[in-house]
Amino acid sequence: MKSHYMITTPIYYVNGAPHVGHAYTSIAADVMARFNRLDGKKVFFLTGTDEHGQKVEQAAQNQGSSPQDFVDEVSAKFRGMADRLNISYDRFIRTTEQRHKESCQALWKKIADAGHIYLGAYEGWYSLRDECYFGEDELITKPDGTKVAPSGAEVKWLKEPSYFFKLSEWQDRLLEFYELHPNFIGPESRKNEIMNFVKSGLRDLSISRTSFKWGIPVPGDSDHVMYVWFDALVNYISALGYPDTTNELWNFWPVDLHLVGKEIARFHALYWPAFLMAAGIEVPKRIYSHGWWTVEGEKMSKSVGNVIEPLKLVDEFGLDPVRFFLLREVPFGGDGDFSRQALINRMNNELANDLGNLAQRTLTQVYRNCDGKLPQQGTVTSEDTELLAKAKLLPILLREQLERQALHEALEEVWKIIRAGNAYIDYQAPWKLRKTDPERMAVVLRVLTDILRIVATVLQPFMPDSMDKLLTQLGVEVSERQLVDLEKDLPGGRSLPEPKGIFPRFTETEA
C-alpha cells in the first residue's frame, strides 16, 4: 500500500466572500485527507487562495485599495472558513507568496524552453468572470442576439499580443492519456465531456496578458503578466518546492486527487496535464469534479439573495450536523439542492434518532447495570457475530468507496449497520435480560459497544469532534483510534464515563 497521499482543493479565487461551494470541496477533501491518516498513510493535504488576475485587480479598484491589500483582506476569511470547518490542511498556499511566483516563472521557462511556448497575437471571444477565452462554436446566442460564455458569463471580443502555449500538439497525446488511464477524470459524465472536447480539435492556449498588471511577469519579458489559469494551477507543485523536486515534499507527487468544482474541470483535466507533460514531469492520478448546490430549488445569487453562508449554518446548527449533511444529502459528483428543513431533518433523524440515540441507549445501560466498565466478551450467538462481522467490513467498504469520491455511499455503508444495531438492541432488550439472564445482557452490551467503536472510528473523517467524544465515552483512547486499532479488541473493564448525548434533536424554537 502506497505510504503517501496527497490530496487538493482548487485555490479558491478571492473575487469574492467564501460561500457554501467552498465549503463543500473543503469538507470533502478533508474527509479524506482524514481518512487517509486513519489508514497510516502520511498525507499532505493542500488548499489556499488563487489571487491574481484582471477581476481582482477590478475588484480591487472598486473598493478603492491596492490589489495586494485586497487579496490579503478576502484570502483571510477563506482561511478563517478553513479553520472554522476543521479543515485539516498541512498547507494553505497564496498564489501571491514569491516562492510560488518563483515555482511558476520556472515551468515557463521549462516549458518554453522545450519549445512549446511562442509569441504571437490574440484575437477572439474573452470572458471575464470565467478568467477564459471561448471559440465561437462554444459560445451561446440569446434571444436578443447578444453571445455569452456557455457559463452565461458576458464576453467581449479581445485582440492583444500574448504568448501561446502549443495545446493543438498535445490532443493525440491527452486522449491516449485517457484511454490508458481511464480513473483519471471522474465522475464518467464529466470524462465524457471532456474527451469529447478534445477530440473536436484543440487550439493553441493564450498565456499571457498585457491588459493589466495584476500577475506573475513572464520571464524575459515584464511586459506580459501569466495568464491566471497558468499561474494557479502551479500552486499544486510550487507548495512542494518545484523547481526543487529532491525536496522531502516531492515524495507526494504525483498528487492523488484535485478536488474541484465541475466548472474548473477542464482546465484540471486538460490544461494541466499538457503543461506538466510539456515540462517532463508526472502527471496527477485523478481528477474529480463534484456538482453545484442550489438553494429550495434555485441557483444561489447575490442579487436574490439566497447566497449560503457557511459559517453561519455551523452557528445555528453546529459544526458536524453540518459536515454530515453537505456529504449525505446528495451523491457526490452530482448537483444538489439544500434546503433548511433537509438538514434539519437528516440531524433529527439520522443524527440523533439513530446514531445518537443508540449510543445513549447502549452505554446508558453499561453505565447502569455493568458498575460503568465495558463488559467482557462472552459467549456470541449467531446473531452477535453476524453483526460484528458486517460492521468489521466498513473500514474495506469505506476505503474502497472513498478511493472513488463515493461518500455518500461510504455514509449509507455506515448508517446501514447503525440501523441494523437500533433494531438488534430494540430485540434483544437489554434492559429485560437484566433481570432474567444478567450475563446474556453484558454479551450484548458489548457486542453494541464493539459495534459503535468502529462506527465512531470510521466517522472520525466525517465528524470528528463528535466522535472523538463517543470514541472517549466508548473508553477509546487517543492512541486506539486509527483502523488498524480495530483489529485488536478492548479489554473488558475499563471504567467508561459517565454517558452523555452527542446528537441533541433541533427544533426551531431553539434557533
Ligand code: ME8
Second form
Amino acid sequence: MKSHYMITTPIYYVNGAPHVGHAYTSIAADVMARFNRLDGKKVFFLTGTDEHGQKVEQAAQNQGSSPQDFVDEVSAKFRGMADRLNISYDRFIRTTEQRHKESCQALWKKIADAGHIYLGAYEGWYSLRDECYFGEDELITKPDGTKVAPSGAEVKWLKEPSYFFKLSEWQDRLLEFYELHPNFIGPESRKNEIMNFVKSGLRDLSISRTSFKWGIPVPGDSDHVMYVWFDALVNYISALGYPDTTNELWNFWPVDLHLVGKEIARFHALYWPAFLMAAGIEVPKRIYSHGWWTVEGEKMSKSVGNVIEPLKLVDEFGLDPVRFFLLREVPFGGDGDFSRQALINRMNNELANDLGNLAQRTLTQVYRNCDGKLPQQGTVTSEDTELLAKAKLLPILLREQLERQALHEALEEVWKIIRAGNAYIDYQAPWKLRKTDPERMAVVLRVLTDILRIVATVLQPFMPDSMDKLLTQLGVEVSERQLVDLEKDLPGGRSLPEPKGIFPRFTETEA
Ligand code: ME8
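Form predicted together with the ligand, following the form predicted alone:
Complete assembly follows, chain above in first position.
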C-alpha cells in the first residue's frame, strides 16, 4: 500500500466572500484527507487562495484598497472559514507568497526552455468574469442577439501581445494519456466531455497578459504578467517546494486527487497535465469534479441575495450536522439544491433519531444496568454475528467508495448498519432481558457497543467532533481510533462515562 496521499481543493478567488459552494469542496476534501489518515497514510492536504488577476485588481479598486491589502483581508476570511469548518489542511497556500511566485517563474522557464512557449498576439472574445478567452463557436447568442460566454458572462473582443503555450501539439499525447489512465478523470460524464473537447482540436493557449499588472511577471519580459490560471495551477507544486524536487514534501507528488467543481475540470484535466508534461513532471493521478449547489431551486448569486454563508449555517445548526448534510443530501458528482427544511430533516431523522438514539439507548442501559462498565464479550447468537459481520465490512467498503469519491454511498452504507442496529435493539429488547436473562442482556449491549464503535470510527472523517465525543463515551481511547484498531476487540470491564446526547433535535423557534 502506498504510504503517501496528497489531496487538494481549488484555491479560491478572493474577489468575494466564501460561500457554501467553497465550504462544500473543502469539507469533501477534508473527509478524504481524514479518512486516509485514519487508514494509516501520511497525508498532505492543500488548500488556499488564488489572489492575482484583473478581477481581483478591480475588486480592490472598487473598495479603494491596494490589491495587497485587499487580498490579505479576503484570504483571511477563507482561512477563517476553513478553520471554523474543521478543515484539517496541512498547508494553506496564497499565490501572493514570494516562494509561489518563484516557483511559477521556474516552471515557466522550464517549459519555455523546452521550446513550448512563443510570443504572439492574441485576439478573441474575452470574458473577464471567467478570466478566459472563448472561440466564436463556444459563445451563446442571447434572444436580443448579443453574444455571451457559456457561463452567461459578458465577452469583449480583445487584442494584445501574448505568450502562448503550444497546446495544439499536445492533443494526441493527452488523448493517449486519458486512454491509458481510465481513472484520471471522474466522474465518467465529465471525462467524455473533456475527451470530446480535446478531440475537437486544441488551439494554442494564451498564457500572459499585458492589460493589467496584478500578477506574476513573466521571466525576462516584465511587460507581461502570467495568465492567472497558469499561476493558480502551479500552486499544487509550489506548495511542495518546486523547483526543489529533492525535499521531503516532493514525495507527495504526483498528487492523488485534485478535487474541483465541474466548471473548472477542463483547466485541471487538460491544461494542467499539458503544462506538466511539457516540463517533464509527472501528471496527477486523478481529477474529480463535483456538481453545483443551487439554493431553493435558484442559482446562488449576490444580486438575488440568496447566497448561503457557511458560518451562519454552522452558528444555527452546529458544525457536524452541516458537514453531514452537505455530503449526505446529494450524490457526490451531481448537482444539488440547498433547502433549509432538507437540512432540518436530515438532522432530526438521521442524526438525532437514527444514530443519536441508538447511541443514547445503548449507552444509558450500559450505564444503568451494567454498572457503567463495558460488558465482556459473551456467547453470541447467529443474529449477533450477522450484524457484527456486516458492520466489520464497513472499513473495507468505505475505503473502496472513497477511492472513487462516492461519499454519499459511504454514508448510506453506514446508515444501513445504524438502521440494522436500531432494528436489533428493538427486537432483542435488552431492557426486558434485565430481569429474565441478564447474561444475554450484557451480550446484546456488548454487540451494540461494538457496532457503535465501528460506526463512530468510520464516521470520524465526516463528523470529527461528534464522533470524538461518541468514542469517548464508548470507552475508546484516543490512541485506538484508527481503522486498524478495529481489528482488535476492546477488553470488557472499562468504566464508561455517563452518556450524554450527541445530536440534539432541531426545532424552529417561533419568529
Ligand atoms: O475557480 N456549488 O475559484 P472560485 C459547488 N480560483 N461548488 C462550488 C460552488 C457551488 N455553487 N461555487 C463554488 C476558482 N464552488 C479558481 C480555482 S484552482 C487552481 C483555481 C467551489 O473561488 C467549487 O469547488 O471560483 C468550484 O470549483 C470552486 O469553488 C471555484 O472557486
